[in-house]
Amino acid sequence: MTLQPILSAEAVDELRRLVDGATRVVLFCHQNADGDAIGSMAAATLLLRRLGKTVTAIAPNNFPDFLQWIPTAPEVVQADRMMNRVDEALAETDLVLMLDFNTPKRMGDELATRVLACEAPKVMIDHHLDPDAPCQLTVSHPEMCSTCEVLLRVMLDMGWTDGLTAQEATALYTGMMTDTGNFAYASNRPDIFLAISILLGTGIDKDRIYRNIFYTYSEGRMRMMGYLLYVKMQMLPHHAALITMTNDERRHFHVKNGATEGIVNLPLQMEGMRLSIFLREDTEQPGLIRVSTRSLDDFPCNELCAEFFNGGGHKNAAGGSLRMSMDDAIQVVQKAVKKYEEKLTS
């Protein structure tokens, strides 16, 4: 069995002119970036500097100490504190590269409206549905399970994995790995261990790779998730659980933003649990309630997003937000689980 091409022969010539064509190069993931975010970016940056080009790499704002690690993580500009290293690299880019978004009013409304007016010619890369971007090359797959999954594939059908490297290989097994809770959903299709091989086969450490994402908790992150679960965690009717956390809790356990990656999860931990939703205070819009939610089986966190909190996703996977009080949005919740009662219960 091998991996298939995903473009056709049209997209790898607009591609390759597209790229041979450029020299500076400015790469964009979604706002709160995750490991997929970083990992996209980080891979792209390492191979279009292996193709001789200038690469400057941004993200909207912060995202979490536990991705650092990531090769070339520690150069990405952020975005809402550097808006001059932002103007100045879009002025001159001859291309713009957009990764791990479906829109870009994911990098929030002042960084998208900079990038959309920027002239250069622009290329998406993602695995979300419904991409809505003015772009001269779209490469959208929502059957994968990454967009580090769709880039290495790109990468396979452009020619550019004949000198992948193991820090390239690195960034790529990262967003896959993140992406899916460690290979536990949205990743039963067999091309995505195909995949992974070829990344095995630069002698990257997946095992390492595991540990800096997941063994790096401080105390008070292993304290804050006891708490969580202990003191916070609302069962709901129809096989639903609630976890919810304020800025104050944020702040009595010492925890930086970006601590509560993976909280969502927890919950589904538990035997016959279908549903599991986490609504957090944003640490820098007062008044927003950021929503993640993740599902077992065929129940659709996307639908729910979508239908009640603002956003959207993928089935097992998706989040959005409220701009509402904590106890408004509980309401929301309670609302929503009861809207799909016969799908939790099916």
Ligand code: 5GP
Contents of the next structure:
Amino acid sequence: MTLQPILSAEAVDELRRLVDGATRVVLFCHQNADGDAIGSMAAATLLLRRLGKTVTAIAPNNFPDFLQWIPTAPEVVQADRMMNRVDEALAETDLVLMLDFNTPKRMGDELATRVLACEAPKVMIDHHLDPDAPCQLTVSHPEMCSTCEVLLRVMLDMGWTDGLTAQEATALYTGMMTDTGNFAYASNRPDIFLAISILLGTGIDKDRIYRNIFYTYSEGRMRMMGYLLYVKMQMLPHHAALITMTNDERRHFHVKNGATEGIVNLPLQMEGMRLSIFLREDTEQPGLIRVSTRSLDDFPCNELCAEFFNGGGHKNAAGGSLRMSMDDAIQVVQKAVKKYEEKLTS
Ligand code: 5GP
Ligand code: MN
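To test you: the structure above is the form predicted on its own. What is the structure of the form predicted in complex with ligand 5GP?
And the full complex, kicking off with our chain again.
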């Protein structure tokens, strides 16, 4: 068994032309970056520096502390705090690389407008459905578990894995691991494990990577999880569950941004569950409720989120937002679950 090429000969030529022609490269990921977003930017940063480029990696906003240990993560520019650095980087760049999102909107409107106005050629590497961005080259593989998996495959096709470093492999493994819940979902394709064996060949410590990501809770985070499960989880009809969280509750447990990561997965651990929904007040925008959904098997979270929560995503993991009170958002959830009754029970 071997990994077959994913890039056409034309795509290889185009990407080589774009990268060879660039001295400076700017990387972007989506808002509220996760392990795959930071992991793919980190791997691309290290790779492009190995190829002699000057690289600036930009995240639209703050990202969780438990991703800071990833090589190069501490130097990621946070756009909402340093838009002048973004403008400088965009003014000078020869190439824009967009990682782990399918449409510029996922960077937020302000950043999307700036990136779209930039005249440098653009490349998108992603694994979300329906890529929609004006790029010279779009490498989109929704069947893959993560952007990090797509990026590794691109690196293989380009010959850039000759000299693959353990730091690059660590970043790539992190994104593959986090987007699959440590290979608990979206990870049945044999190719994933062929790819991982290449990463392990660089000598990375995958057990340590696991602990760096998943064994990092503060006491407050641990107690918050207990509280949300014991006090706040509501069972909905048709094998669905809802957890809600206000900013007052967040403050009570002294948890940082990103600390709610993973909460939405917990209700699915109950036998027979099909759908979990997590509503939380946005920490920066009053009146905005962030929505996360997770499902098992064929239930389409992306359709649910597109129809009811102004969002989208993957079949088993999607999100969105609602501009309303928590009580009204709960009503929307109840309506959504009712509308999807058939899909929840089939
Ligand atoms: P999370 O629940 O972890 O925030 O997001 C899970 C997945 O849902 C993300 O990987 C992304 O694909 C998708 N997603 C989250 N929020 C949004 C949104 O506002 N719009 C769209 N289109 N997708 C989203
Ligand atoms: Mn991803």
